[in-house]
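What follows is a single chain, given as structure tokens, in the form predicted alone.
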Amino acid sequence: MSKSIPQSKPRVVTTKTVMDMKRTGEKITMLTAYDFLVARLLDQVGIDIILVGDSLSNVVQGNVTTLPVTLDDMIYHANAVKRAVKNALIVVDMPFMTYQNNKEEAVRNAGRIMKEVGVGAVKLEGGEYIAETVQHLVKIGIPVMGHLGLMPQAINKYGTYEVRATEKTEADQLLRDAKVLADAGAFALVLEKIPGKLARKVTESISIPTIGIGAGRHCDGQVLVVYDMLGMTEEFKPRFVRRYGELAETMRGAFRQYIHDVKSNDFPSNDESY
């Protein structure tokens, strides 16, 4: 007998909702979406946060890294997501080199996202060195989600996608960065691919919620790339991705059947014709 999965009742989620969830101990759910149909399905089942991630550079555009995706790309996809969503909090990644130069440029680019899409927040990668930018964005009314640990926009600096902050120096810096971002006004913090013990220490040390991806079970919430958890990105199989489907093979099967049916003149049938 299959396990019955309780349905989450959709509710309107705001940044305040997310912060209250940490206070009450309710786990936060976040998944990525880049288009109308996926976003609508996520919203219908009660996901808390939808991230329009710069991972669309990889899974939608086919790039090797997240660096090539542009602000216009993010706004285009965020608009598609926004049209589908009634309840979830939508967060949009600010792409590489749209906020690192100075806070004025960050305000201009984040402002475009907020004005042209009307989402709930933006997400920035980085620690102490972007704290002033985070503080300024929050001050003028743009909510910010932070991102520490493995930061894909800095992959050329790392040279590897291995786990971050395994050494004390980097772990101590990450903890300082988390506290600085919380003090700067970030409402939540993504922790990517760091040791679970460190993620737990960060989670217990700051007042804002942490959302983990490859950071263990003690974060206040979890996020995955939707194409990864559905088994569509078959070549990407890190240990932190739980597969909830194998849609790549399901889709190939449907496509093969369609090809067969057309070539054998089975499709369309009389009932499928006018």
The other form holds:
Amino acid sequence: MSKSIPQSKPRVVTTKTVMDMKRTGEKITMLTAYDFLVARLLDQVGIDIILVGDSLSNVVQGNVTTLPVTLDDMIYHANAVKRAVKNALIVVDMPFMTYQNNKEEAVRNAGRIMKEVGVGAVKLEGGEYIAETVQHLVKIGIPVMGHLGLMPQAINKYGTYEVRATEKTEADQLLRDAKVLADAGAFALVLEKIPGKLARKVTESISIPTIGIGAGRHCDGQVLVVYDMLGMTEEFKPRFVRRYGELAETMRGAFRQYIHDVKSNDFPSNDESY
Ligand code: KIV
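Now that we've seen the form predicted alone, could you pull up the form predicted in complex with 3-methyl-2-oxobutanoic acid?
Every component of the complex follows; first up is the chain already shown.
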């Protein structure tokens, strides 16, 4: 498949590059990574942004929600990603309860990510109520990506992972939140699981790029969780995930073959021995 696809030329991506891409109309590509090898592959093929998402709570740690992952966990995985990346912009999610309390705590925790990993930006979920924190982080030199729509850290408030902002009141609030975050200095905004029409309206109303996940084609860029698009999270099948591989089946096949080869004394062969 990849043979006919033009190669993206690797270039060093900064928050400025990402903001310029909105102006030039070039779509922004973002995928998650939590370890060295996947991050290296993404970087090699010219991904624009690598997100060390707090989805690592689900897909790496096996938790039901994103709430349990800690700042230390995020820093550990972000460091592995950072060692692999030469070009992409790395963004790290701030986990639940590391920035919501007050801006001093947010600065201390975001500061740890910046000092102990040295990435390009942090991502925070929330609207108007975190605008002051966003403004403060940006003022002291910590770039912020916002996140609106379905905010998984608020799952206990919603009680469901269904599409958000289908009602006018929530949609109007989301549009206000987006404008406030842009005014506060966020350099980009993730829009998760909202109607495509609303995502388009937000995208056309703010000067910073929107990056959609389940938010339709009119966003300035797209993001997916890497294991979803690789087909490793087989039971997770929302319509917004396009599968670019069936790695779960491929890996099971390889593991089965290995078990067979060892049991039957086929592996290792003489050529594979010293
Ligand atoms: O944690 C994550 O992977 C995310 C993306 C789904 C945007 O926030």
